[in-house]
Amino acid sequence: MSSTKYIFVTGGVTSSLGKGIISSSLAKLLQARGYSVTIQKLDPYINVDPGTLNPYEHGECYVTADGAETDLDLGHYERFLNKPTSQDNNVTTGMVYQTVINKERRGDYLGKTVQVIPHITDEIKYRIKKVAKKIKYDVVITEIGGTVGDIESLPYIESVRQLKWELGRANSLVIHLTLVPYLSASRELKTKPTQHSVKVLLETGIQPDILVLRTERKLSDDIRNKVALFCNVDRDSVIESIDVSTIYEVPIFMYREKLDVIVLKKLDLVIKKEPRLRKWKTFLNKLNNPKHHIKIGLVGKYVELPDAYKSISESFIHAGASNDCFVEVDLIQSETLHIRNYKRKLSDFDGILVAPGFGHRGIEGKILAARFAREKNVPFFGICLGMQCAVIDFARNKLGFEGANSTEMDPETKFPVIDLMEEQKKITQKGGTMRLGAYNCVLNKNSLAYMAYKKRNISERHRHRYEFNDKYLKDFENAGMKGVGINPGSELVEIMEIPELRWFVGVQFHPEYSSTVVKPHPLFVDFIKAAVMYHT
């Protein structure tokens, strides 16, 4: 009999309910109770995973601190749980069939015929119970991608199937979510559409043990018991996902709700205590009644699709709390911003935060973007593509290095300031060849990095394959923009800083990925503190 207890998590309907947000917070509450928890997402797609996915096609790529690149439901999981993910967090139809495939080449199956069940369907089971080897979890909890129904998710419903059979009842659930929605010609919530998608699973040969109904309106009690009644589910199981003004309230609401009391009871698990949320609280509250409202422009290439920036979102939101501050994020498309119209369009922002990004499109806006926060004394935050950005802009325009570029927009610039690592140079397969995962750093003690982390030695996540070329250090640093980070191992430059302004840095690795809702990133929060004073 196994020890860890497994929840499967499925949508039915349509996709985007937040299957994602559900599983983040039952695993909060669960984790607010005393029990370990961790979360792992299933994506249906063949990519073996998102690097390699434009951000309009699956939103943010979400890099793990062991250097996975994932689906940006991670992000979630670790910002609810203050907990990293892992590789073993994010499984893809990809990496199982391919897995599958070398096997067979190899002939590990003996010359068997290798077909979606047993081999595919095992190869899932592996990986579903690979992520709690290591780390021995309470709780494993697995999101199901898609929507029950799709032809890519079946292998992975029949998975299910089989382990629920396998764990027994006591150590696995199925909670399923689905959509009630309102006509508002009617006046009416309609239940016909969870039905039908409750039918589809029972087609399957799974019964789900709970429902979770995402609905904009309060669901009566007639309507609870009709559900309960029709999907063959137990009345107290039926659970209400109302509309809320932000994901961070929703474990509360699964609390009110009693998810994680009914969970633990169907999975005879001990209802310990009371869910600890003392720091959760305290932070929505700062988040529903901030003291200040300040504009921040965020300058990207996928700004028409937000998910993009995921996690630059979220951790402006946990900065803004942290300072009792509105943060108002303006999407400014960079391939808009050029030499006529860029001051004008730049002007009302408290800080410019330059993103991320791969590709020449929209380039030359972020560098305007950069040299605008420069010239302006306007706080200034560069992440990764954003921190090169600044770099350009300062050889053009203060070193007067006419043409200065990095490598991949320009590859015979007279002054390649930023130029691909060593390493990577022989290198021309896109997937998998960039420096990603957490990569040490130590900073200039007479530095905004330090004043914000408070700490020499830190660790962040990267994912890039250009760098700045330390060959121009020396006339960056005599003319004013420092070095003031410092990888020990291989000595790159991974923060730079104009001293003399207000608050101007620019950072080659992505601190996004490791702001949660109860640790937000110390150099967001200084980045809105100083917007703030510069707002005041």
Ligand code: GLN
Given for the second form:
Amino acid sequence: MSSTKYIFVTGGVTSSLGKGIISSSLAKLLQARGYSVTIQKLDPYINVDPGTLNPYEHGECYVTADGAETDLDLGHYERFLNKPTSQDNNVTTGMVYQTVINKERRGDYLGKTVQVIPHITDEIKYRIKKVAKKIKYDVVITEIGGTVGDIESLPYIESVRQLKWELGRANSLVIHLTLVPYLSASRELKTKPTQHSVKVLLETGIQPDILVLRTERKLSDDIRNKVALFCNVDRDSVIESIDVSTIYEVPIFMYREKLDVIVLKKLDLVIKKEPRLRKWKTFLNKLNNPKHHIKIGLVGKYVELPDAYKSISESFIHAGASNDCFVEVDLIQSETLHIRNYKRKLSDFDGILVAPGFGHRGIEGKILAARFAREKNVPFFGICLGMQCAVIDFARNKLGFEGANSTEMDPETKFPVIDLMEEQKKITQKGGTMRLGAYNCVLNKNSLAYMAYKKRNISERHRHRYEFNDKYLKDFENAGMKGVGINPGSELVEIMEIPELRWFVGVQFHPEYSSTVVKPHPLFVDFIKAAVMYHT
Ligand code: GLN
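Switch from the form predicted alone to the form predicted in complex with the named molecule and give that structure.
Full complex below, order starting with the chain above.
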């Protein structure tokens, strides 16, 4: 019997209740009490991974250091725990079926009929346990995407039921998250949706051990008693999760509700010591008492859904707190920027960030945003496509390369300053893959990047196909835009800066994926610092 304990988090009544944040907060508390914890997300959709999904569907695609394209909840896990996740931390129905079907084609099932139970459920259970194989965690928290009762999540729920039975009491438990809505007409909190959703879970054979109730108002003792009685859970296992101003307060609220203590007791784990949350609380204190206020223009094309830039927004929160600064982020749809209006539309920002992205829609607006920052000497941070746009602007307007472009946008351009590299061209013809996951980079000591990181060797996560075309590097450097970060193996340029400007940095990688609460990303920290200085 393995000594890893398993916690399953399910959701009822409605989606978007914040299972990811509750899982992360519980994990944070257990970690702060000295346990090693990881969190895993099971996604019920049939896509093999979210890499091909439009960000409007489920928000941003988060990339792990080992190069998996995953659900954005993994970003929360890393930001809360300050520990990397891996490919094993995200499982989709597509992945599960693909594996089972491949096995069937290989003849692994020896002529048996392949079925949801046991073949699909076995594969799910294998993947739940696999996450604790390489690193032996004390606790694995597995979040089941979707809402109980959905057709799609049934195989996952059945796998949880089986695992709970196999692992036995004290080795696993189920936390069910539901909503207690407030009806303003009758001025009452209503528990019926919770009762119904627990009933649905019971029909699948699972009795939840702990209920976490999302609510806008405080729950009375009467309500807690009623829910405990009707849903068959211990009185102290009815947890209130009231709306808070920032997700980073949730661990503190869960601590007050004793969620961690109840979990440890039920899992027969020792309650070693009070959670060590000193750094976390310092962060919250700075976050809640800012001395400065700045405005950043975030130029992108997915602005209608803020989740599309989740990791960037969270990085601003971390970097803001570390600078005692409230960072107001205005999302600017790059398609609305034109040569006639871009100066006016971008005039009142203390810093401009041009976001990552794919395809040509909105690209000219992003190039104008980089141009504005360069011409007006406003702090500028370009991420991935954002860096590429800064390069294109510089080529067109400083080097006089008329029509310079990325071959992603214009395959016929006379000046392909951003292009596919030779090896990449071969792969792309075979169906297209990206440079994904962490790569090393060596910094030039004389750069803003080095000042931020304070070291020469860094490793950052990538997700792109196109690269700076280094055949033009000399032209750029002679005119004042320098390549200051180089990949040691391939010699690819990863960072471009304009040293004569205040703070102008473009990076080919995604720093936003590795910013955490206790370790804000150095480039975001320095970008905000530059913006604060520019503001004052
Ligand atoms: N579309 C660009 C590329 O593939 C940039 C990708 C990104 O911004 N993540 O290189």
